[in-house]
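The chain that follows stands alone, in the form predicted on its own, written as structure tokens.
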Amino acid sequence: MRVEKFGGSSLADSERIKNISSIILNSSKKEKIAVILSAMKGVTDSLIRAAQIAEEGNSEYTEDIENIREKHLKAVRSLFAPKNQTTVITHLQLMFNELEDILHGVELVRECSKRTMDLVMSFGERMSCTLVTEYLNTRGCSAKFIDARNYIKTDNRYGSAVVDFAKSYALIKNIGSLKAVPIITGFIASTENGITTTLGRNGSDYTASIFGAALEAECIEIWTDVDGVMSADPRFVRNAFVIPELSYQEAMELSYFGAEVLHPYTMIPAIEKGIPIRIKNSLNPSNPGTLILNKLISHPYPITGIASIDSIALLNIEGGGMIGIPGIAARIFHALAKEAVNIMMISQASSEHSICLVFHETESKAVVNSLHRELALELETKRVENFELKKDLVMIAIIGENMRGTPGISGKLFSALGREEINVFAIAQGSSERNISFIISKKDEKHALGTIHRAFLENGTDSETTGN
């Protein structure tokens, strides 16, 4: 058993779904799969636009169904021969008509509460599988239309429901024995009244990697439209390359940073049973791609790759005050906690005279004004100084098993960023020493990841930055 899931991007347009399909089709001639789909490019985003609209008691939200029913009807008019098209339509219009009423009702009482959006959601990949399976159907290959509302149960945390894996393995070990190949609807979810849920950012990824835990596959393929992870971004790197294996902890680090790889919490299932999980792109298929395995792998460079992440923002807090008075650090991290602010790094001089934390620009606000709050005594006093916020940066993150107690690293990291005069703001690293992460501006980004994409994945040379 193997896993197959295609993301929105892989079910674009009918150009896309045949391709796709014949993916598909390719493989359930050599061994038995099961198939997960997300919802069609775009329409998952519609969908919620259409919901916040309605819920403001606006009739314009009918512009976004039409958007999306048109896509829909168009992929099917491309798709099946006339004496096909009927039965397609009329499962899809059955599905417009269900979330036409409901929205019509959000529009009425003026509210669209989680649980109404999980289900208004959840229209996207329904109307994928239903397209999809009948496709397939057309093309010869046994295909059937799996509601995995059916299969995981959750709790009813609407918008990210927690999974039942108990309850939810047992039911799912069932499709195991099925003659057809499953399509399954990423994504949704339900708790054990049926009430429709979904499994969060992600959700599809999720979906797949429950499954195949559950048939336990001997593989999980995510296809995106990219050829694997990437050793840089491309758009900065010229020279990035596809990284052909990687470990689970190496995967997860530079997922955490964006790069095109599973969101760590979606990997758990197949972490827990050992599964291989294999990304690939279905413009390219026959690229290899990159597999993630559970052990470690031996890299031919120091490091395995590099990853940031945009929009960030620093904020110094410092004080003399602050020497050895206990729980400072304590009472500032509860104040954030309360604001539900993600603290992505943390830097501390061992002075004790400052604290730097890192976090996301949007959450600027929320972050000072709950220091205000919270530190107000000791700003009076003086005892704290005036908050320093620094906006416009980037926090770039050098990943590897091989760095792991190789001298060295940290050095040749910070020596190439010093000869080209690139400044760094704030620098930390786990225990784990797999990742060494640091904070730069947004302006130095570009030249910061071709120098460190020299200084360690390309043996010294020369190349240069796109652009550059």
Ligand code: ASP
Contents of the next structure:
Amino acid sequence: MRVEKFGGSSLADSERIKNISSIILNSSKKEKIAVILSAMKGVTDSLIRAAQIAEEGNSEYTEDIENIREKHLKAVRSLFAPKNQTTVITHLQLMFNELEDILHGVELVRECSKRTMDLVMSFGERMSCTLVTEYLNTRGCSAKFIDARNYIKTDNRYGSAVVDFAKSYALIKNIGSLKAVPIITGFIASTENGITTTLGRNGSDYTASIFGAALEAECIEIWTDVDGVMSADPRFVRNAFVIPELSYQEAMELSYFGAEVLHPYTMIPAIEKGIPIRIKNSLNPSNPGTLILNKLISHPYPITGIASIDSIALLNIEGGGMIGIPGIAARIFHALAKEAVNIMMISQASSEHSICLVFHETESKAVVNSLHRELALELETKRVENFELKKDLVMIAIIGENMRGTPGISGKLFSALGREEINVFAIAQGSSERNISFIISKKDEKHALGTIHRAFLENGTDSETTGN
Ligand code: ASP
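What does the same protein look like in the form predicted in complex with the named molecule, given that the last one was the form predicted on its own?
Next comes the full complex, and the chain you just saw is listed first.
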């Protein structure tokens, strides 16, 4: 059994649907497959927007619904012969009627709870799967629509529900005996009582991983529109290449740091069962893509890839009054946790004279305000100096299993940056040694990525780095 998941961009229009249907058809001839689909491109966003407009008591949400309807009907008109259109249009129309009723209710009560939002969002995947199932049937592939709400059971944390794996796996196992190709709605699930939930934005990858684990698939394929996981952001590095193989840990490190591989938690079910995950391009199916495996991979270069995240801010908390005082760090982190601030990187030198925190730029105000409150006394008595906030930064991480226990990697990294006169504001390396992260100014991003790529990933030595 192989699980194949196609994201929204692979379902953008009738051409893309034709294309992925050929891929499904081909694979289903060779082996048993289960297919997971996202909503058509942009549909989840439109559904959210419609619900938000309706919640304001504004009837203009119908515009979004009309756009979604037109998108689906346009695909139907171009995919189906006129005589075959009635069934699929009837199925879709029933869903649109229900959706309109729900949104009208939202408009009247001017309230859209997270629970209602999950129900509204569920229509995207239900519609795309209905459309593709019917289309595959007209192309001679016996396909069956599967509503994942009957198979994935969760708690009631609407918006990002927590999966009950034991219950879900037991239900999903029944899919294994189906003769037809199951076309399964990604992203959606339900509680024990059948109330609709969702698995968090981009949750269809997670659905694929859950079904893959339950069915003990030999491989989970995630089809996107890029050739695989890149060695660096190709917008900045001309010579960036597709990494052919990655370990689970490397894939997790890369995705934590902005490379849009897979969200780390989506991989957990697959990792637990040791199932390989392959990232493939539906526009270039013959390309092998990137294979993510449960083993150490021997890479030709000292690092595996470079990840970068934009819109980063850094706060430096400094002061003689912090030295040797236990509990300061705990107070800082507790205050930030109360504000739900996500800290992305921390560094503290052993002098304990300063602590540096790194977070998304949008959190700057919350960070500064909450620390002003928490450390008011220390600031007043000058045990802590005023905070220094820096914005317009990027966080870059070099990642790879080969880095572990290899001396000289950070030396080479920072001397390459130093030679190019790129200033580094903060550095962190965990003891796993799979990742060295550092912060630089946004204006140096392209230059730094090019420099590091040449130093580590282009057969060159750092003396060849010339900058961009
Ligand atoms: N359609 C959902 C979203 O846009 C889930 C997914 O595509 O993975 O977040």
